[in-house]
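Quick heads-up: it's one chain on its own, the form predicted on its own, in structure tokens.
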Amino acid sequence: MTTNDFLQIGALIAALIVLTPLLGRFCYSILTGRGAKVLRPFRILERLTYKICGIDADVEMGWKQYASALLLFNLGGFVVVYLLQMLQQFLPLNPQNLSAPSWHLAFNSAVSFVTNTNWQAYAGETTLSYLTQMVGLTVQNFVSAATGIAAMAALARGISRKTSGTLGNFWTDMTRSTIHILLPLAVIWTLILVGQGVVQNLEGYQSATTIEGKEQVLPMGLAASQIAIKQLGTNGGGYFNSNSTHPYENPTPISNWFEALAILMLPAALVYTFGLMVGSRKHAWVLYGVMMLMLIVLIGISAYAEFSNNSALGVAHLEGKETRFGIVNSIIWSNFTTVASNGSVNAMHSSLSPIAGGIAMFNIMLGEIIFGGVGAGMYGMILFVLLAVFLAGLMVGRTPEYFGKKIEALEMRWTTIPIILPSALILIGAAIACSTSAGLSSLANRGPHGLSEILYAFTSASGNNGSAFAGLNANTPFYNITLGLCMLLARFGVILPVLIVAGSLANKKSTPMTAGSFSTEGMTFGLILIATILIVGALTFFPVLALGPIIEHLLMLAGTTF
């Protein structure tokens, strides 16, 4: 690695310390209603959304109303986006004239954007039309996002609330949410990816002629704004089929940097915006350097791996690679895109270097916590918390704590099943597709890489992050099937959960802490919370790991490729 490469990292990571407490302190502030009064604008389109849909913003609920709320939204929303695909044919905006694509595909699409997995197994440019994209996928773009802050929120009141037996409004967080947070950023996002050449109209594809004489359709559609949001919501979807690496959905260095910003910004932010909301600053900065400590040591080693030589072919580990961007930033993007739920891609996992490549699965594998997606992130990073206050409560022979909450059976309880629920369906559905023909028939890798196609596929699917290994065709009855139940129960399986902690504890009463209390604003707990994540993560996913990417990389040391 050159001085340039270390230059490219560092940029990135100031760019999001510095935003993260600026950031955060405005989205504490349109959460707790302080903010949405000086956002003039915006106030109007709030107000007006209310008035439509006739929410009255000022009624708290309790978990199971906000929770209803919340579920009966997004399927809602599943049932608008499978009919836009369906019914594509017969709508207007589809200059191209693009049918239906199949049930399941429909089935699995739809399920994606809702979840904010973004999981895709279609080219968007050959199957989707101009309405389909815009109304549909990046509509759920903004409120899929919006539902996991609002999550988030809900839990930080349930944290910080005393004797209560409310959460906030579900119809309040998400629509300040969509319009104060994710819709301004999405509009200067759009405008400088518009300035840097991103593909933004409503024009039908262009034919043009090479200089080896033969016609090219060259794509053409509302991109820029997709990618915004795609990026800032943690959504990860492309609008063409090569997500990123696509000229027009990235076509320069300057976007491919303000695109992996973009990527964590938010949930960088948001780990300042729950320390607000807990009252506790300290506690929130704790966090922040779990995860960026976690990140930037998982950057080293894909930066190791994908440096050295192959063994195999003796050079350096380029096929697959962005070559306008160089190796760096291809190592950056595939942890950006992993330890967050996003799942774009500027180069091919797949063709990453077997360490590196295992990386990206083990980032997803740990439940998307290191910063994790819009929202879900934070909630999911709270259940490993809430994990290690109780183990460090049991090594001290006290009463489990967090913020004077006593810590009991019922949260441990739904604590366990969204940390334990995400890796059952990644190991089931793997070993599913590795025991059948129509599992197996859609490779196209066999030994161990074949084998990471798929526990990716399912990994990245359960961890509702939406990248693809590449190599496995998974536009087939049985991938859309299985992995879009995947997706929804590890989203709504997590959610759920969430919400029953959340309310448990603003129900309890909160006790002073003492001398003899646990700190959880200190170096001490930081180490104990990354000992528990990496147990957890180690002991459920290196034996399979070590049948993928470890021995594929051993193999590679002794001269076999796959």
Partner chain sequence: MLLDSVLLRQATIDAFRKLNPKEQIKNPVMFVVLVGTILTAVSFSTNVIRGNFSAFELQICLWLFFTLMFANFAEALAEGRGKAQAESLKRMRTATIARRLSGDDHEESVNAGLLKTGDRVICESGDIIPGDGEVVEGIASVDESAITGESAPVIRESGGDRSAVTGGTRVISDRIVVRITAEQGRSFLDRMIGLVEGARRQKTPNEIALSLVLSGLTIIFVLAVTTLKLFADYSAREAGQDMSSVVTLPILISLLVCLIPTTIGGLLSAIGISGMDRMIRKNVIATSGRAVEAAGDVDVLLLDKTGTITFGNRMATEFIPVPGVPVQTLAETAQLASLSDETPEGRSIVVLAKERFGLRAETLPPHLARFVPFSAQTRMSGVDVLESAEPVRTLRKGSGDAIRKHIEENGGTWPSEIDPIMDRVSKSGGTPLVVAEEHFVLGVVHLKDVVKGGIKERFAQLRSMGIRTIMVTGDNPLTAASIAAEAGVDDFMAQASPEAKLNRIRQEQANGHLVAMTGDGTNDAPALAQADVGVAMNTGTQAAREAGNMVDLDSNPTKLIEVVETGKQLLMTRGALTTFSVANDVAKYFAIVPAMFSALYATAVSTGPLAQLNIMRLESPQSAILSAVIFNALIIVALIPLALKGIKYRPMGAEAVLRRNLFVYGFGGLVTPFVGIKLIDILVTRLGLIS
Contents of the next structure:
Amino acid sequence: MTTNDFLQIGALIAALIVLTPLLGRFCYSILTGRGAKVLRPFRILERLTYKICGIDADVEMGWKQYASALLLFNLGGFVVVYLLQMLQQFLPLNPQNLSAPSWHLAFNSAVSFVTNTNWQAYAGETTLSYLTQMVGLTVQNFVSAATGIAAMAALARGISRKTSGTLGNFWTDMTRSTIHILLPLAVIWTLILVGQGVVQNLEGYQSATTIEGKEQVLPMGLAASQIAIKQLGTNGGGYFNSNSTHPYENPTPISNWFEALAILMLPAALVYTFGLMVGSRKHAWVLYGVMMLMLIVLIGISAYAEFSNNSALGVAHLEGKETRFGIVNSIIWSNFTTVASNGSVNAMHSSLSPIAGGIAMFNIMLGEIIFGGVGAGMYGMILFVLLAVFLAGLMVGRTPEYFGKKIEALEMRWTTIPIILPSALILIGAAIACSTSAGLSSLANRGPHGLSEILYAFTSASGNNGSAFAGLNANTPFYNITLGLCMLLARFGVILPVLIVAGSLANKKSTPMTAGSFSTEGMTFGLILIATILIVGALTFFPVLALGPIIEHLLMLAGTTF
Amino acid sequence: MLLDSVLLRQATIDAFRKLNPKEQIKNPVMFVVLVGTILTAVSFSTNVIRGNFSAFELQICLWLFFTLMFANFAEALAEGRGKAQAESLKRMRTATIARRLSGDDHEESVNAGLLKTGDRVICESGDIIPGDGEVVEGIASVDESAITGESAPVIRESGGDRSAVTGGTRVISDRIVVRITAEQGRSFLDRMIGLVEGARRQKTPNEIALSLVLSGLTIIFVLAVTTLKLFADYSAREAGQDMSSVVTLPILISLLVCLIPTTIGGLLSAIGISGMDRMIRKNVIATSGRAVEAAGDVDVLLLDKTGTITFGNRMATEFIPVPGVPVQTLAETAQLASLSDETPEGRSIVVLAKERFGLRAETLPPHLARFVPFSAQTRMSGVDVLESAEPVRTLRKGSGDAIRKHIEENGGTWPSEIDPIMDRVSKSGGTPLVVAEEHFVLGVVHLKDVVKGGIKERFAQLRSMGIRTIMVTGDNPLTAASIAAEAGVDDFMAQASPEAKLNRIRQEQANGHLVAMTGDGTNDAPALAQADVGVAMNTGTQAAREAGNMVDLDSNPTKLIEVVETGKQLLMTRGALTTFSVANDVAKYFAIVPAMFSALYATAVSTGPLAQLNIMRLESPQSAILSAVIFNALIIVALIPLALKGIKYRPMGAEAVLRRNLFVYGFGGLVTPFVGIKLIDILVTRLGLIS
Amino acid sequence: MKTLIIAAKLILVMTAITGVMYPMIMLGAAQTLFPHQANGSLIYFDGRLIGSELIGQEFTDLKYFWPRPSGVGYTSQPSGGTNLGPTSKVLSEQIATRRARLIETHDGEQPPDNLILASGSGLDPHISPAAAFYQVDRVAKARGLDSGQLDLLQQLAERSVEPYNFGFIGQPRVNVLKLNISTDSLFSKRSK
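Moving from the form predicted on its own to the form predicted in complex with the partner chain:
Now the full complex is given, and it begins with the chain already shown.
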């Protein structure tokens, strides 16, 4: 690594840290309904939305109401995206005359976008019409992120409210997150990206005759507006098949820099927002510190692996990477996206060095809690926090408390389930796939890398990430259905327990902090949290990682190929 | 005390009895071990039938069985200690004949088992009290040593706060009539037996929450190991190797048993039982494990001033004469007036005079003095010195108002100088006792509540543990404030009525605090019931004992502090062992995973790449796996004493406790198995247990 | 039921705002502010569309600078990488073939790694500066340039290097299509 490489990593992280309190405070003001400084047009949009939908912004919801609103809204989103795909040939804005995809692909894609996974078993430029991308996918890019923010806000309210049964109002959380947080940022980012060369037009695909006289089709479309929100909302579904490696999605190092920033900007800010909502910025900074520390270490390990040569092939690790980004931006990206639930790639993860690819997988396996998906990362982290609080609390000799709320059997049940559910889905799914011909026939690589491909697919789906070891042909009935189910279960099998925990905590009275209750605002707690994450969240995967990336790394060092 | 051979033998037998799957399924972690052991045994037997005897599989199978047995043994041992205690209690329950009074006060003999609530029975010296009840008539000394272990008899009398008697105790003197308040089988004794036997032991809230986490971990590890078989198959196919001799059922089960939290899973119920047991050892009977646990959460203590904070009696600390009277004269007079006064206050005056002025207390012969005892009418006491049966000197001491009345009746005047003196004493929290001879006021004796030594430090400790102490007293606010300051309590309630106490508890609870208190009187009952931890004094009334969730057999109000400590210790032990258990997994992974897959992708010239993960340099794959399983079993045994005794409790702030436990059990849990497994591996290899 | 109705209405409103209004306003803004970029940074020659500044093209002719290998042959429909893993035998063989071809056409010199490894998009418009300089001699030879012209070509290649953005972001790189267009115009030997 050169000084320049450190500089590139440092600059992004510094920008992230500087933006955190600013954006965090802004999100706080929006989520608490006090965001008075919002631009007028957005305020009008919000009021108009309430008026049209008949929403009473002052109504408070209990966890059951909140959850049913959230689920129904997401179900509706699924239906819309599914139907748009199936009917796209009869609808306008389809200059390429693309026909409907198979039902299982449409199911997979609809689930994928509704769950903020944005796994793509299809190639955007050859499968979906402009209308489907715009009215179906772009919308889900917004609202699936807003769903995450809403769930996080509900949890924060559950923690901070005392003996109250309510968690806020899903409709207003959804509307405000979309209109005041995501939309303005998306506008700014769209303009930055278009300026760098991301396309934004409604022309048909352009046919060029190259200098050497060959035919080259240049795909077009409303890419910039979708890519802006794809990054801001930790979605990651590419407009084009090769996602953010594609020059029309990510044309320059500048666009890359802003997109990378966009990936972690909101998740990082929401940690701060959470701190403000529960009334302890110190606690938020501890969580932030834990996340940042882990992120830096993970980038460090990836960098070490990537800057070493591939001794099996006798070349640097440049396969699947873009010249304009180089190794350093590729691993920043691979880590930024996988710690968050952003499925975009600016280098092919399948071609990363075994360790860097393994780290990408590992990040998702941890539960995407290092900043994580917009809102989702924060509530996922709180699940680990509750577990850590429980263990630590017992160790100081009291019924564990989090912000004075006693952590009891109900909380532990609904904390344990969402922590182990995604892990269970990964293990079961991957095990089935690697013992059936339906699973194995999609493989593009042999040896340990084949296992990694399968493992990555189920990890990505169950972590709602969306990135892939893309050699795997995922557009088969087997993968479309199994991965679709993983995405669905992992998303709502986590959100629901989170809301149950939020509802239960909201009902409790709060015990004041004393010298006898341990503090979640210090280094000691940070240490316990890291240990809990690593031991509970990661050790489960040690054996299978040993058979995938770890053994591949060792074999690569020995010069073996498959 | 902790172990004796009888207990050990019984526990060993019980450990086998607990192998019953119906018992095991209550503990999901150990149930998985049971199933694993059976599967391993089946696999081993099948191989033997096929003619492949594997010493390795046999050893794995045995050690898995030991793991199970050790956990059962721990539980049986904890229960055994309770049972031993229950046995001695049961002996008291042997059928007694009660002398029941019928409606017309006619006496009849009935079996104690037939007594109903409300029946009245007569107990005379030598009788066993047939059931829990309340003394409605008479006074008697009762031997309660069977339940309290205290040999000194206690006084039980009708009315007041010492009216409760316990079935099974014996009347030593006098005669009392007892109204039965609890039916047979539901008496205090019965409950106590049930509790120490663990028969009615229910999982406490924290235990349930912890069990959920442990079950979750178990499920995910079951999945991780089951799927590992399929991942290994894939890898073997890709490597073109036959791994079926390495990834066998016994080895997979070994991995599973090592990964699931068997250490805490095996010791969890032993920890809970021994927590109750530790309370009993402190002579505190908790009505439920929940109460013990709640004790750990308490952050407000309501302490009675008398007996807990002060010795309970006021003592003379100073003689303050009015101007013109020598202090020696005052002391002499006060001493003389108190010579026949047997109250602690009176005695303290005699002692103080002796200490300060070397005045030897001479006993006045009865013909020279007539003792005037304290009466509610005069509110004074004193002595009339006699000369030929005629009083020549009248010495009096008493409250300001009483003496003033006495003097003015005798034609004296109340000196104005006395008022500031009395004020000063009052303000400092003391009680002024005015001494007069004839109709002259000599001065004031400063009576003071004396705070127990070391109590201030104790409260400071509690404060550092995050526990607030509130002193409850019937004294006036001035006196209360000064004692509170001296004792170092955080707050006080002066002139506290039972209602005020109850309200204070409610108010603290509304603010999210958990409150513990002690009480003995019937009027304490509502407050005892309201408090999260209510410790009733065994000497107290039946109502109080019913209302609280703990009974202190020693009736020592200071016990409350120990109760809290024991509760905390229970939770800490659970947390520490969980942390230890989970941290162990890291080393076990590094022992077993490389061992399982060291042959994968091996070439003719080298072992497989994953052999590089064998960072402990364990001898062979088989020895590595066996060592991990042995370690996993032995660690349970090694931790049984800790589980039974509880981890060492130190009164420190939460941060300090956490850091310490985290280091000892977290970091320790990480490192210990690396060392342990390596040592066992060396031993296993040396002993040739692995061919 | 009421919840369902609100949910349905809210989906429609959100669709209208984020799915129609937002992209359309952005379309208008993009077309007004950055029409060239928004339409694909297209390059026309003689009114004929020959490609995009941002999208790599395949060059196999000896007289052109060659781009990196592409997993999709620069067809862009769809785009993508090879997704071959770091221990892929296929990749190993591809590398050997490419390396041999480059060594053969470049006087036995070892090529820089990026010239033998495919990009993620399969449309990478860039090669590393080293990869451009590596090809200068071969291009010059194929075009029959004399040593003075060779220097010009070398200077052109050097001028074509795009440095780090803002002095430290990204990687120094050379746009192959632009370099080839400049080369053609410099030596006015456009291929037909």
